[in-house]
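In the block that follows, a single chain appears as structure tokens, in the form predicted on its own.
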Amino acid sequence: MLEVEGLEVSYRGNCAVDGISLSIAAGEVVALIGANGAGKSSVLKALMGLVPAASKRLDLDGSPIAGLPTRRRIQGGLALSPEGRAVFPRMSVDENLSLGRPGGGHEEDRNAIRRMFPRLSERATQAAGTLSGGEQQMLAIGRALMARPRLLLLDEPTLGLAPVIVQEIGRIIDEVRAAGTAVLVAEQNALAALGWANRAYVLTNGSVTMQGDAADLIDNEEVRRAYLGV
């Protein structure tokens, strides 16, 4: 489904995605995993079009996409769901839902919603600023995935989050690839990403210095001792 070869982002100058090159499959989860100013937010954001990139490939379904507008990339099937929820706060939850596919009458799609976060329907013309942050993170997918994506990008979903909210998030990601989206999720919770996914790379510096399937990344020492405190 996506293919990025030689991904560079810089700032200023300052390089904070360094070539990388990753690719994920059709309904797939791939985590993105290392620690705070690794790189994964900019390689999240150069993929929606964000900031500026180069690159030597950047597919989607075989199409490239660099250079292309956000607009155009959310219309192609990607989605995000940013750092921070960037949740409007005093806007509904309704309206922060219909923000994700604007033009109106898709009342289908917010139901469709709705029965994914129960939490959401129970607030729905609640202001979204007073929500507390596992519903606001539900609320940022929520928005993100009203676009009807076949890729879904998480950035730091469970940043700030108690563990059984954090749960929450891994319920949501399985019940959407089971509905065939595929989700990249940007993670320093490396355990919880690692558990979700069906492969990962591991970012450091902006650039992979170790990927392969998620199972045999728990196990690996190196991951261990770094990025899992074991």
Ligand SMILES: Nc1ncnc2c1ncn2[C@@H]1O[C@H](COP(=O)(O)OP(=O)(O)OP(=O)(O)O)[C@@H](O)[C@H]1O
The other form holds:
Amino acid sequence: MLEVEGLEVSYRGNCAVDGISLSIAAGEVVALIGANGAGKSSVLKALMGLVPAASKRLDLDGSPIAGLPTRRRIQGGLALSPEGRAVFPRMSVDENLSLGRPGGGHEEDRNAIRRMFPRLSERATQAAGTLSGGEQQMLAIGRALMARPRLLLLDEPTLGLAPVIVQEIGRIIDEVRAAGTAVLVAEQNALAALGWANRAYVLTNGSVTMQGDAADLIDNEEVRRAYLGV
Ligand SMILES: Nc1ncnc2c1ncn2[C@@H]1O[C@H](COP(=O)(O)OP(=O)(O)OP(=O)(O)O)[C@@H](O)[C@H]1O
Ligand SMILES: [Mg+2]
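Same protein, different state: after the form predicted on its own, show the form predicted together with the ligand.
First the chain shown before, then all remaining chains and molecules of the complex.
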């Protein structure tokens, strides 16, 4: 579904992503794990066309998307739930959801998202800025799902959230995958992300240093020492 080769992102000459390659097939949940500043968010933003990037190959379903504006990439099946959630605090939950899908005709999708996130449903008219951190994270994911993506990009969904909410996010990722949407999740919380994913890439200083089945990486000595704190 997504094929990336030699992706590079630099900020004013400073290299943040140093020519990485990755691929995601339909139906997969893939984790991108790495420490602060490893380049995870830069990868996701580059896939969405939110930062300038260079690549040898950037194909979605076999068609090149490099150079397409973000709007066209969303139409092509990508959607991002950004790091830090970025909900619009004065707008209601429902209004934030609608922003995920400009152009109307989305009532049915909003109902589907309400079923997936009962807590959002109960708070449909509440200002998004008054939601708890966990609820705001659900809203950011729900807003991305409003675009009906075939590949959902999640940037650091567990950031600052309690273990019980982290579990809830895992349940949502399972549901999203079961509905036929692939997921690429960037996480510092390697233990959680490797638990959700079938495959993973480890990003270190802008390069992929390890990759493989999530179950194998959980058992990998180096991963355990560097990212799992065990
Ligand atoms: N807009 C920007 N301008 C300049 N440098 C940036 C910008 N965004 C990111 N960087 C730099 O690029 C590098 C990678 O940052 P990035 O946010 O992609 O990492 P990350 O893996 O998502 O980190 P974290 O886990 O803290 O979110 C860092 O050194 C960061 O300082
Ligand atoms: Mg980040």
